[in-house]
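Single chain ahead, written as structure tokens, the form predicted alone.
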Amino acid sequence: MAAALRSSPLAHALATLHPEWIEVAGMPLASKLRDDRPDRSAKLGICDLSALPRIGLKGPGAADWLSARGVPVPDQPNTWSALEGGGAVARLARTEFLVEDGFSGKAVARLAPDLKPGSPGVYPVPRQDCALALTGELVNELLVQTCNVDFTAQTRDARVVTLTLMVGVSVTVLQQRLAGTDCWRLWCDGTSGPYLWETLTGIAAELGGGAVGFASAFPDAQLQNLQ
């Protein structure tokens, strides 16, 4: 693999797990880990998805800016809309948004060139996120141990976005079906990513799960548009 343009906040932590890397949107993504077990993702898997392309924007004109470019804008704060290819548009507040592509999406590549400082009423928000996916039947047990929000009251179809603290780290959380796999998505600032990863994978290991590679968590995903 040629030298990547970007690096995951979890690159050093993942390197200790002896991954097989693939490059996605200029960042190495851990496709397989040396000790991946077939049952781990089904029980409680934690996968790094920081490589997925994303942008942030805010301002009084942000919703209209997205809508004018064909993006499905959520009507209410703390909700999200689906993008073609498995991506998501999360409305974090009345005038702030996170847009992330899925495994076969191209929305961010289309939007990013237009999102420039100086656009009237629209301001770029840097997104150097650690982005995770939690999969498996014991995800709720992990959430109960690490966060004071009752996520069991939420349904995937409600498309709720929750901004909260998890083990003292500010996180954005939503529930999603991604490439045929039900998962919970987490985003946090990249500088907090290694601590969040270490804590969550440690708890997951106690529950019989742990870190997994992308191919284990999402065996049906297609990455051709992002590589």
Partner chain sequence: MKILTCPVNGPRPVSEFAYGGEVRPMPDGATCTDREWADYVFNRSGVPGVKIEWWYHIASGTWFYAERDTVADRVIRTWLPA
Second form
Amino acid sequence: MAAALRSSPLAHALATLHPEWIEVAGMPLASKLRDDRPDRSAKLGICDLSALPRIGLKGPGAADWLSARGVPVPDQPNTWSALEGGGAVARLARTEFLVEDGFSGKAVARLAPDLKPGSPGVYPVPRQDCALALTGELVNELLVQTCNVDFTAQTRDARVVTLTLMVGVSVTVLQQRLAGTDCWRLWCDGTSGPYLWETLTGIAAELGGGAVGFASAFPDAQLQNLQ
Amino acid sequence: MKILTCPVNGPRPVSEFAYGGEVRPMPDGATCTDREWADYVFNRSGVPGVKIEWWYHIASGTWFYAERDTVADRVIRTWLPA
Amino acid sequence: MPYQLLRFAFASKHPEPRMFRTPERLKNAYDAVIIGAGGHGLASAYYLARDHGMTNVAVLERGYIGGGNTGRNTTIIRSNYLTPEGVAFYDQSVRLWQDLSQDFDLNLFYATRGHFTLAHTDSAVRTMRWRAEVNKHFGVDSELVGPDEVRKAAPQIDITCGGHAPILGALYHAPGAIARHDAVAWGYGRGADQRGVEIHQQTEVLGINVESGKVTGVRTTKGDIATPRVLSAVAGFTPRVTDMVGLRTPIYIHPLQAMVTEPMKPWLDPILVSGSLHVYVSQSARGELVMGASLDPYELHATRSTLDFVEGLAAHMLDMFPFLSNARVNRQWAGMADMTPDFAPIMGTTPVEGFYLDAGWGTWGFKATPVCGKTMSWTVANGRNHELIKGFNLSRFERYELTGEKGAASVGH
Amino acid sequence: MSSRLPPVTGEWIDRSRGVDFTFDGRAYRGCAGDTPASALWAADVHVLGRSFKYHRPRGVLSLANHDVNTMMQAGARLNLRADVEPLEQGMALTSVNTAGGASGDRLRILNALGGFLPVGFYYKAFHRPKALFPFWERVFRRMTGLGTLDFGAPHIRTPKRYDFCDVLVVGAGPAGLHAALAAGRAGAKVVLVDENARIGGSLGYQRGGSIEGFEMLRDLERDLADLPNVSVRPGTLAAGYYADHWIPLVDAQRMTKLRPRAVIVAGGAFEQPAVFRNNDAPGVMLASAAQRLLYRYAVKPMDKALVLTANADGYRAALDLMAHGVAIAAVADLRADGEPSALSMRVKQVGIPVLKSHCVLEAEAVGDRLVAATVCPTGADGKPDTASPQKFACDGLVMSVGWAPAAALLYQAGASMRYDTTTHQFVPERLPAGVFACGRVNGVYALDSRCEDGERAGTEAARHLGFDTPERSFSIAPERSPPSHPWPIVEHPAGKNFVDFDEDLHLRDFHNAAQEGFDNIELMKRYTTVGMGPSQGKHSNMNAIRVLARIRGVSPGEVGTTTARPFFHPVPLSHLAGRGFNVHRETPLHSRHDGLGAVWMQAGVWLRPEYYALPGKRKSEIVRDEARAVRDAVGLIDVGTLGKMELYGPDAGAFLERVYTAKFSGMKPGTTRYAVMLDESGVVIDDGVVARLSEQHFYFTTTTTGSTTVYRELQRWNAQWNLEVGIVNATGAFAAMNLAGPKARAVLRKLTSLDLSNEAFPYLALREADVAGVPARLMRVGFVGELGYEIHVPADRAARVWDALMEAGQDDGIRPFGVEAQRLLRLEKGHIIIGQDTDGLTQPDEAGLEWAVKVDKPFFVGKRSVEIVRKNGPRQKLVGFELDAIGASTAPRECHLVVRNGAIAGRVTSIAWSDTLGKHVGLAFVAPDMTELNSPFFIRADGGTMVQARVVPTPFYDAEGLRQKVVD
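Please give the other form, namely the form predicted in complex with the partner chain, since only the form predicted alone has been shown so far.
Let us now look at the entire complex, which starts with that chain.
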């Protein structure tokens, strides 16, 4: 995989877990870890999805810019709407958006070339996130040990986006069904990624979970669509 | 822990926010006296009471105003700058 | 057994008089009124009476003697400041402290322990050297030392502080001391009372009369007083008093919190301060660890406690002393601190004639108690600023002549 | 011998599991479920500890977590509350603060010296002669403190968590249980906590010889089990109340920070001791403690008891004791009329003599054990009538004279309390919104009333939160007689009638303190230290208030209470600290630096390579070599920690002109400009480089530590100015590295098709191009004084670019260099570092930045202040200096002082030995009249050595900047 152009903020941390890599949008994605156990994802799995394609934009014209390109824009701050192929358009506070493709989405590839400085009121936000998925029955236990927001009060259908602090790091959190797996999604600045990863996987390990590969967390995902 | 209601993100613990101090009108630097300017830069109305303050929601980067009783630590209302 | 205690065993009645009387009522007029019966106010009263012969003085206190920040601080005494003004001022204070128990004939438990301000970054090491150099220049016993010296004084410390904030050095200030804070107020109160000063507790000031720019009197919950001189020594409440005379100042109020553990057998001799970890700690005569951290993050005129303060301080304490995991925190409390833009006090005369300020004490007022009494009493008695406090006048802000303590502001305890 | 009773219904011990332990070196065996105190009492050990000041023997007092005198040490666990902590197999317990163990404590001599040690004695001696105080201080430090630290104890990290619910009920006694049921039945998510190992409160042990209450508890437990929305958590302490219903719940493993929407305080009341001579002798205990021994631990508290009472609870205790084989010598009732309820008849029926209007004058101990108590009539004024004392032989004395509400959480929540003369206790008068109280803490004592009061509170809390609740009115019957006696205090000329057991304060101490002027409650607390011990006055504050009220001739309500600060019981630092998170950020090149042997240093929240270690080389050599590589060949440094901001929009230039001191509107796309930021008082707070990418798109950097606050403040300014700009903090999105050195161009050329010629890409220009196949922004910079390219690339491709540069530079001797080498290189160029060469008061003119401050602009932040300050001229000036030849050992260091005529005239801000220049160079603040070139000045170095320096122009190296501007 040395030829891959991009690398995840967690590349180094994952490398110590002896992963099998696949490449997604030019970035290696850990599909299996040497110690992956089938029950771990069901209990509490933490999976690196930094490789998923995404773009960000903000500004007073951002919503219109997305609408004009056929993207379903969530009309309320801090909500998200679904994209074809498992992706999401998250409205971050009022006028900022994060668009991320799911495993088989093509929206980002379509939008990215258009997103250049110059459109009035539309400001590109470079996204270099550490993007995670948390799976399993004990996710809430991990969340209550790391974040002072009551996530049990949120239903998946309400499509809430939460911008908050988790162990001191600014994060974006939402609940999603991705490739047939219910999960919590979490994004933070890539430079905080290794710390957040180390902290979350450490706590998860105490709870009987831990880092998992993509194939373990999302067994139903069509891997070939990714490449 | 105190709860503060961000006009965009809703009620959150105060640890999610940074305090920005009292909202103070800036005098016109071109016309005010040196003393008026120094008063603006350094002096504060430190008397307890209900004040309008700046607060910042860190995770979303939202600045907003809060009207707060600085004795009871009671937030009366919060709103976004126009 | 010291001879002073013998009389207690053999007296049929407890052989001690009142430390301070409770005057029946306020007089109509005083030569000076001091607002605030904390350490600073009572020290000013004491020296006014003792050194300047002014005894027709009332000290007004809305609560009780020493009930404000005097009784809430963590009792650290030092003079290792950064600016010439600061060093000279606090050095004088430390000298006064050292003889105070004997002056009062009251044991203040003034215990010289040595004070280490730890540096965890190279920029902190630079700042410590700066302070040490300024201190030495003025004859104050301070030295930049390495981690080995810290380890020698506090062998139990984890010099790496949990591996993420290794101690690279420290400013060592040998005269650093602690004292029994309440007793300081009592000692000054007793001394002032014995010299004729009246201390009126539960007497709240409602207003100050100013005519043609001059102070003429004070209105209180117990009646009105005529006086040409008012000294405000009400840390935490200063803006309320300055507002009474229409004075604007840079002072704003933030709470400062502290906590103590249950008593344990003494093990920590020096006073340790870490700016990076926001910890200062010493062990009291009772065996409690007395700990503080940085100011609360926003303005508040209340002494409520917060849990996040204790949580943060506990985590940093364990970084320094991991073996304290089993030690328990018994109590937390808070005081209100007068904060200023340059981390130095505001003292002396004001644009209102006869109105004197002893304010802006931030988090370091206790250590200044004796010298404040000395210099403020001189200032009140003479109507002009004492030499040692000229740099601390309110007027410095409009002149943009801030003192340099802010130059290297870290934790200022 | 053993005082363990046959099995008692509801007992907490598991007789099938024996627990072996030692106390002060002797071996004992208890049961699982025991506490050290109960197991020792069962083994007929009655001296469980020594008091703090007089080293008097102390036994069971409350068994309710305020028996501070019997705190024990178990290995690394110090100050363990022996009255409540679970007994564990193999525990090696010792008493604290004794010389030779609890029973043989050699310090008991202090008891005989009590007369020399009145209240506040330590204020009155030891300071004269002054020279002797350190000696006395050492003596005190040997005597003081309780438990002992084990410096080898491990750092315990606990998993703190957050939790959320509708209603928290604190206290699972009859009131709390009913409150939880009522709120739970209304549909609320309820958390019910109780600090005891099991729920039930007084239902479990205050039985009055009857099983009814205990059966009620069984029913309530069943009802609760039917409600899945009620979480019952025994062994969990609500340690305090913080703003907006924020409650730390502490259990053995962790602290949970609970955010309920409403709080019901049903924490009950602390039973209060009577004050009489020797009321601390082992065997004298609170009635509730005797009942806990009976029903929780199946321990017979004594063989023969005298019961001192002033309420119905004492009668119940007498019946409970009798039911388990304790002989009752008599019930002495402080009240003239005795007990009005049927209990008095039941007591008489079982043959217990009742002495109305009687008090205990003193207890008598022989060999550390109670043997008798003297009782005498008490007058209407509460004074004992000692004319006709009656002495009763007894090995136990139980006290049931009153209660104090466990109201700490209510006080912390801001409730106001009043002294109620029908119950003789403080009760809530006004409760904050969402806070409720019920049961004893609310002044309600009769069992039926407590149940109803609990139901009321639970219903009201649910209604407050909008749950449907049954329409029902509650009427709580007033108490038939006061549960607390207003004066359970008996004077004695010989003293030792203790008010505060933690602090060994007897009645006389309070009179003496008042005599000395400490006659308000706060001053009395501070002078006597009443309530300041580890139990925080739980058994002493109420009596102290009563004593002071009587001294002053006012009611307890007028005396008032002291402030109830957290915590309710002490909380371990481990629980408060939790895991101890240490937030940090890593650039995307972090693992590359690790691989190259980086020695890390902290820079705000970042870690940066200080230098790259090489085997067998000292730091100074390495730094010199790294710098040399940049001067002679090419070096590469990660500068990705710099703040990086994107600024878009038609007003972008105007915005920058307002926040920085320079002008930007006229900048051409493709150029860069140095930028200085001031605060409103004109102090330099940040600097960076502004690049213009296009008409409406700027990209600029901030300092490493400034990025977060600068971004935040820029957002705030624009919230006020409403300029048409978009600010994006791209600090983490971009990686940045500086490729610098005469061979930089040759290296870069291998990786890009961009025309790197000086004409096409001049100094201070910006270009966008691919580098190693990665889209990059390249800036010609000169911070280190060589041909240099700052290369900014998307973070996810940073490692690829770094690797490509290192590989491309191999032939040219490329070296990674760290912060230390960069500092030296920039110093040779005379470039300042904000925060090192400036401080919290530095104005731009003082730092030589006049040229960057354009006061002809209409506005920028700090402009007006700069204009004012300029009227007076600078107080100091930053100058370059060099030392004449000097050895490294005597060279000054950063922050050494510039001294002129014996006065401080400035300080060194930066200094280093420059191999390139062959001398020491530095920057220093000096007085404004000391800036003349070549003028000498003195620096005071280590050991006071005065070192001469000379003012020289900067840059020290390549003054014309030829190396950074033109190298072809």
